[in-house]
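There is one chain below, alone, in structure tokens, taken in the form predicted alone.
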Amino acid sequence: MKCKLCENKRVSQDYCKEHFLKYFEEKVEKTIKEHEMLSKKDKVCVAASGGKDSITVLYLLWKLGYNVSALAIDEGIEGYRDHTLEFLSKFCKKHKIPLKIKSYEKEVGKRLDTTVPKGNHACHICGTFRRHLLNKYTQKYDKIATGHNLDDECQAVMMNLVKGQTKLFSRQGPKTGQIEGFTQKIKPLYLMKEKEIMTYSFLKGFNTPFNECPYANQSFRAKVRDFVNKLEYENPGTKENIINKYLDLRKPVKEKSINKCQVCQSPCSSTICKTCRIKQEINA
């Protein structure tokens, strides 16, 4: 079929290669501007894994002329993160983007593999450690950008709804509030579908490695993902409807004063942060 803007063959639902790339980049740039995510004065760090989403964010912020660096977290999962970190290192070197890599083994004391046996639920521990390290090593930056896309965010909304955690709605969205002790997070791909990012990555020749985390299928998110994908297949537009309605109903974040962890001094809502509590449990 022909592109809806010219006579060339479509590479997506609507566009040829040239017009798809233009559409994609303009929509991301528009999302950044409309949600006031960044200014050219900001120092922004991309939470990079080496996968298609984070590589796309890293590339676009670099292309748009922002002061960008990358931070990667090595969880310590044999045969999984090694390949993406190797690819990420080469990508950053090619584009002269500063890159730092931090590991659970060095920062927490153990690899994830030795903390949680393969096949067991690891997402809670992994997510807690990851958020802790990302915040710890971005304190000198104005913003931290993640590769979360429309599919990811739709899943997050549904997960919090199913769990009755609607208080967390105010912490989601394309940009988090500014809370003392936490680096503000932005999501430039917030309105881009996963299929669109896959298409963009392919057309740009990024050749990002794809190997799913061995713990992924055990997560609650995986179940919600499959449920939402089924709804989208049967009722096209479901994901966009969920996100658009969420943005309409979302209220500004109103955070109480933040405490400091008695062990590591990181900001937290109680006397000891989740990271330190988990570390204590692991060591015990």
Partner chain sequence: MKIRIEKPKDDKETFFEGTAKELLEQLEINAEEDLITRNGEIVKLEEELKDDDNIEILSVVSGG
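Positions refer to the first chain, counted from 1. For the two forms, the rigid core is made up of the largest set of C-alpha atoms that agree within 1.5 Å on superposition. Just so it is clear, the structure is predicted and the values come from calculations on it, not from any experiment. First, how it differs from the form predicted in complex with its partner chain.
- A movement of the C-alpha atom of residue 29 falling short of 2 angstroms is seen between these two forms when the two forms are aligned on their rigid core.
- When two forms of a protein are overlaid on their rigid core, residues whose CA moves 2 Å or more are considered shifted, and residue 65 is not one of them between these two forms.
- Core-superposed comparison between these two forms: CA of residue 39 displaced by less than 2 Å.
Show the form predicted in complex with its partner chain, please, the one above being the form predicted alone.
Shown below: the chain alone.
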């Protein structure tokens, strides 16, 4: 099958290698502009794990000439994060992108794998710490960019719909609101399918390591993902339709006024933040 734009062989739904790369980069650039994610004056920090999504964001923001750095969180999960962090360090060195790595061990006193057994609880703790550290170490930045893609966002919308969590529903989107104390988060790959990102990363020769967190307990998310992927396979365009409809229907939420944590001074909605509460529990 030939490319829609030239005589060369297709590598994706529509395009040859050259035209696919061009299509991909232009679409990300357009998403950034249309959703007013970034300006050239902004200092942006990519929340990087070393996986294909965050490597692609890092590379594109660098290529488009933004003032970009990377921050990685080392959860302390044996045999998992070590590989991706090694890959990330090399990548950043090659492209001269400043990289900081913060570990749970240093920051909260314990590695994740010595703290909790596998299961939902691990992801809850892990996610709370990650959000906390990402925010703490990006206070001097204007934006945090994450690797969230169209598939992630569709799954989140569907999961919230199924569970009836309308509050979370209105908090998703291509960027977070601006709340004092929280660095704004943006998602440059918001409209890119996971398969497209894999294709881009493959064609660019990034060679990101395939790796799965041994703690991942995503049974519900995995079900939703299978379901959405089945629909997409049978009716191409489903994912984009879901997200477009969601963006139409979304109503902004009024955020509660923000206090400061009595222990660590980070912004939170009660008197002691979630991170400090979990820290007390696991170090008790």
